[in-house]
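Single chain ahead, by itself, as C-alpha cells, in the form predicted on its own.
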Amino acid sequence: MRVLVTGGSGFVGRRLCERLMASGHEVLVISRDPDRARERLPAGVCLETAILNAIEWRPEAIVNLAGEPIADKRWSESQKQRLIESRVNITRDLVMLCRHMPTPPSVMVSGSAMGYYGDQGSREVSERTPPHDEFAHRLCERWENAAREVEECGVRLVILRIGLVLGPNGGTLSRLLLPFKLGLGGRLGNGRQFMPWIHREDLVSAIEFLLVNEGLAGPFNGSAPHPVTNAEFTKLLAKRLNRPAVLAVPAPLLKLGLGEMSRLLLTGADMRPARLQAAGFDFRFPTADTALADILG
C-alpha cells in the first residue's frame, strides 16, 4: 500500500514510517525541510515539500499527524492561532488532494488529541462522552471538522484522539527524565488529574490496525486501557528510576508561569480506548508500569 504521512519526521511519525517500510509498504512523507527529514527517516521513504505534489504518487492511504507542538510555547492569542492553523490548514490541503485525485485514497487516519474532551475530572471517558468547552477542545474540534470533509470524497475517515505518548528518546518522558533523575520530580498540583497515556509501539500498531480494518471509521481514543493520575504516574516513574519524588509543584506556581497552558498539566480525562478494544485491538503495554519497564529497562 502507498501511504502518505504528514508529521512523518516527528516522534510518532518516525516510528510509524519505520514500521510501514518494514511491512513492505511504500511511504511518502510531506516535510517543509526534506534534508532534515531525510536524516531522521529510514532509507527508501519518499519526500515531498507540498501535499498537492503527491497527486502523481497516487497514495492509497493517508496518516495525518502534522501540527505544531501544543506545549512548546505559552498560549498567547497569536500562538493559539498558530496551533489551530498548523493543524487545520494541512488537513484542508489533504482534503483538497483527495478531491483532485481521479481515485482518492481509501482511508485517512487523522490525528486529534485527548484535549478534545477538555477537563473531565474523575469521570470515565469514552468516545461518546460530551466535551468540556475550553481551548484544547475547540482546537481539536476544528481539526476534526476539517478532516471530516474528506468523507465527501468517499474516503473512510478515522479520527484518533491521542493521549500522552511514552517512548524512548522523545515524547512526554523526555521532558520528565532529567528532573526525576536529579531527585527533583514530583506531582503537579494535587496530582489527582488523570493522564491518558499510550506506549508509542501500541499507538503505531493502532494506526496500522485502523488503516487496514475497513469497517472502522469515526473517532477512536488512542490511549492505553489503564490511565493513571498524575500522582500515580509520578510514583511509578520515581520507583523505576529509584529516585525520590516528593517536590510537588503547586498549582498557583504553574498557573503563574504558564498561564492558560497550565491546564494541560493540571486537568485531564480518565480516557479509555472503548472502541479500539471493542474492535479487537490488543495492547502490548496496557499498564503504565509495563510501559515504563519496557522503555526504561
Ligand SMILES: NC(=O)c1ccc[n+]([C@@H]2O[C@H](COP(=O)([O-])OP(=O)(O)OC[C@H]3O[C@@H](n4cnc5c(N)ncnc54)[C@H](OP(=O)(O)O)[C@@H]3O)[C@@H](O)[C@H]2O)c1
Second form
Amino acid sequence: MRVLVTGGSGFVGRRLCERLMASGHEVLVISRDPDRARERLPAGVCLETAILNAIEWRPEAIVNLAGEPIADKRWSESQKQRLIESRVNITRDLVMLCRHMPTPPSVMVSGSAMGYYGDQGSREVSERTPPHDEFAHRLCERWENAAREVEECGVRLVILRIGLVLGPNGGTLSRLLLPFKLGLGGRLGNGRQFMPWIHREDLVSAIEFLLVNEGLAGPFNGSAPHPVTNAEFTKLLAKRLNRPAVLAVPAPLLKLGLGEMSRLLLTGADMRPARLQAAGFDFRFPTADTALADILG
Ligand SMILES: NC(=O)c1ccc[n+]([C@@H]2O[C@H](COP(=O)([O-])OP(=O)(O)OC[C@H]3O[C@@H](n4cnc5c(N)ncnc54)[C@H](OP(=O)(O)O)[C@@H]3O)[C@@H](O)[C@H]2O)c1
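Could you give the coordinates for the form predicted together with this ligand, as opposed to the form predicted on its own above?
Now the complete complex, all chains and molecules, led by this one.
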C-alpha cells in the first residue's frame, strides 16, 4: 500500500514509518524540513514538502499526525492559534488533495488526543462520552472537524484520540526520566488525575489495524485498557528506576509556572479503548508496568 504520512518525522511517525516500510508498504512523508526528516527516517521513505505535490504519488492511505507540539511552549493566545492552525491547515490540505485525486485514498487515519474529552474527573470515558468544554477540547474538535470533510470524497475516516505515548528515546517519558533519576520525581498536584497512556508499539499497531480493517470508521480512543492515575504512574516509574518518589509538586506552583497549560498535567480522563477492544485489537502492553518494563528494561 502507498501510505502518505504527515508528522512522519515525529516521535510516533518515525516508528510508524519504520514499521510500515518493514511490512513492505511504500511511504511518503510530508515534512517542513525534508533534509532533517531524511536523517530520522529509514532508507527508501519518499519526502515532500507540500501535500498537493503528493497527487502524482497516488497515495492509497493517509496517516495524519503533524502538528505543533502541545507542551513545548506556554499557551499564549498566539501559541493556541499556532496549535490549532498547524493541525487544521495541514488537515485541510489533505482534504484538498483527496478532492483533486481522480481515485482518492481509501482511508485516512487522522490524529486527535485524549484532550478531546477535557477534564472528566474520575468518570470512565469511552468514545461516546460527551466532552468537557475547554481549550484542549476545542483544539481537538477543530482538528477532527477539519478531517471529517474527507468523508465527502468517499474516504473512510478514522479519528484516533491518542493518549500519552510511552516509548524509548523521546516523548514525554524522556522528559520525566531526569527528575526521577535524580530522586526529584513526584506526583503532580493530588495525583488523582487520570493519565491515559499507550506504548508506542501498540499505537503503531493500532494505526496499522485501523488502516486495513475496512469496516472501521469514526473516533477510536488510542490508549491502553488500563489507564493509571498520576500518583500510580509516579509510583510505578520510581519503582522501575529504583528511586524514591516522595515529593509532590503542588498544583498552585504548576499553575503559576505553566498557566492554563498546567491543565495537561493536573486534569485528565479515565479514557478506555472501548471501540478498539470491541473490534478485537490486542494490546501487547496492556498495563503501565509491562510498558515501562519493556521501555526501561
Ligand atoms: N506523543 C504523545 O504523547 C501524544 C499524545 C496525544 C496526541 N498526540 C498527537 O499525535 C501527533 C504525533 O505525536 P508526536 O509525539 O509524534 O509529535 P511530534 O514528535 O511533536 O511530531 C509532530 C510532527 O509534526 C510536525 N510539526 C511540528 N510543528 C509543526 C507546525 N507548527 N506546523 C506543521 N507541522 C509541524 C513535525 O514534522 P516536520 O518538522 O517534519 O514538519 C513533527 O515531526 C501529534 O499531532 C500530537 O499532538 C501525541
